[in-house]
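Single chain ahead, written as structure tokens, the form predicted alone.
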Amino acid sequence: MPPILGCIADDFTGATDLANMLVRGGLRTIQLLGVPEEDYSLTNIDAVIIALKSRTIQPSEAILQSLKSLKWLRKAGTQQFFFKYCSTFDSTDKGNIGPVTEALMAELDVKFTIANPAFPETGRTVFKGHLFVGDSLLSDTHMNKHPLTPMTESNLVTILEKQTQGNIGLIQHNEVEAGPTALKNSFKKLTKSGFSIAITDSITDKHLHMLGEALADFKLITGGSGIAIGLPENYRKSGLVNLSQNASKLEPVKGPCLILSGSCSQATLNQIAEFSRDHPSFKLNPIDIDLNPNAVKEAISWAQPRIKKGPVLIYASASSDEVKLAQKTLGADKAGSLIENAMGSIAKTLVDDGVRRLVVAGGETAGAVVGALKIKSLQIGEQIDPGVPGTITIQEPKIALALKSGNFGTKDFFQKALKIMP
């Protein structure tokens, strides 16, 4: 049987978010970086994962490579297709949500599918089309700073109203609490109203669960990680998989450990200070590179004797406030290009000198990183936080790697995923 499940996502991060949530599920799944240019062997494989660095690139670029994705998957014989993208729905008025989401349903010819950035384990919920993390709505957070995909607005409708063309409906928290038939007819009646996607309210992993139900026939689904907790039970029910326990076994992977991250969120610079107050760490800022052609060097030559006696940091992570001086010093996209470039170098070297484990935190970071290293496919194996698993290098040499979102993960996640990465 070839896999059951295709999956593109947006991002590197992303995409092991949704990993992680299939695994524990009992699909075996793998996860390919960037749109795969070859065959690969897919026996007792039940998911597949493309992740591409498609969240913020021109919109017309996104699709082009989702497009491709989408080619590869339906060639290794895939039934159902997921679009994922992050729970905090990251993204601007032009894309690239809405005009992904909509070439896929063109390529596909569905008529009609969801949007569900819902993951209510991380505190993201849906609650009349509005999306709320923890207590607050997105645009009362952190986000609406965020430096690529501000996120001012917490009405999910609207967001997407601006990115596509098509009729953008709502399915209320009562409906879904209604039950899978219910959510059919639902449905039914969007669809028939010219409505092509729906933004559908989840609070609960119950309310998940119930979706992920009433999905089981659609060919495109598009959301979080969250709204794939439903998926692998319809596949048991209809004989198509047979669900692993032991689908997040991976065999261990020894050697020196070096820790990344260029993410700004608070989660993740609530971990840096967590984990520098008993490790060596050494920070990188884009303006230093871009005056001093010897810093990455520089970072590199600090880490290398201190990586041998245990784990290192090197994290260009910032606050808001660093992030707008290095954005108006350089622009925005040097800044990020910088940072980028720099983990990659550093990444590569180390990794040459013998690192076989990594951490690394923030969507862009990581795909530098897994770019540099020529990294094309991962086996996803044990949970260390919500939404972030322990994964392998599926070629040699064997790498150990956590790709973390930046804003998922407890203050101490560095130090869990030290014990728990394979």
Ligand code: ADP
Second form
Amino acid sequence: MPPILGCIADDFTGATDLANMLVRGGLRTIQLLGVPEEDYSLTNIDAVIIALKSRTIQPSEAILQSLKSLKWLRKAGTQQFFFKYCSTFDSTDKGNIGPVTEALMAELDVKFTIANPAFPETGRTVFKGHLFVGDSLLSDTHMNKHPLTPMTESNLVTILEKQTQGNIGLIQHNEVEAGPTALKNSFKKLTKSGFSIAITDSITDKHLHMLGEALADFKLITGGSGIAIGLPENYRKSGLVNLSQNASKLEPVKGPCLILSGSCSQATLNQIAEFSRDHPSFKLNPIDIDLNPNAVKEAISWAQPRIKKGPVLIYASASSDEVKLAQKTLGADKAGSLIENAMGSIAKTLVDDGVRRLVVAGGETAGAVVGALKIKSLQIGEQIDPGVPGTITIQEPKIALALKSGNFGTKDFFQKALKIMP
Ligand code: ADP
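Show the same protein again, this time as the form predicted together with the named molecule rather than the form predicted alone.
After this comes the whole thing, all chains and molecules, with the earlier chain placed first.
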């Protein structure tokens, strides 16, 4: 049997977040990094996720990569498709959530789908179409200062309308509460009234389960990883998969451990403060990297003797004032790419030196690191924190990886990751 579910994720940590959800639901899941150029053995695999780095690139390029991924997944035989984006709806003004969704809909000949970033377990809820992070509207959180995708609007209908050609509808919480059968009718009504995408309120996991059941016949679903919570049960009910108790069992990987962080999100800044209290840590700054051609080499030389004795942390993560200064001095794109390239080079050199366990904080940063290591595929293991599983590479050398979206994880995330990645 080919895998049942084919997913396209717009960044690397987002892909592992979705994989984590599917594995916890009992689906044996692999994650492929970038549009695959080859075929993979998909025996005993229930779900495949193609992780792109398409969140902030030009919409036309994001569409191209997403359609190529779709083509590969269709060839692999998957029957239901999922476009995964961030639970904080991270997108640029031009896209890419809207344009990619519409391109996938056109290719699959889908007239209606939903957009749902809710992930109540991590505090992301949608109420009357507005996205909340914890107790605050999205636009009142640190996300309004994100270096690449500042989110200054919380009304998801408004955001998506700007990014799409079609009409954006809203299914409110009372309609979701009415359950799967009523929801199917709401979908039909919206389709008849000319809406092509609906934002769906979701405040609790129960809402996501009810929506999940109502989506059983959808060819395309879009959202954060939360909305995938109900899908494994649909496949079990229809006899398409036997859910596995051991979907998260991985072989342990041993070897030195490196932690890299390019995320400036508040959760990551807290994790860095906590970890660096009793572990060696080194701070990189894009302005220094621009001025000093040896800055990256110096970070590597700093790490080499220390990493033999225990885990080390190298980070560029900085307060919003520091980020502003770097962006003013260098431009936002250059500041970001200097850090991403630096993290990639550091990872490559230290893995060549024998590092076998790697924790990376930041979606873009993780994308740059796995790109530099030419990692093509990952098997997904046990959850470290909501949204973040341990993983290992499918190809040799086996490397244990934890790729964390900036916003995720408790204060002691890095310590927990080291325990779970034996
Ligand atoms: P998150 O998951 O928190 O969004 P990302 O890695 O996706 O983290 O994005 C953070 C972006 O900020 C990256 O492009 C990174 O290179 C950039 N960045 C990191 N540190 C700095 C800094 N000190 N100054 C400017 N930009 C930075």
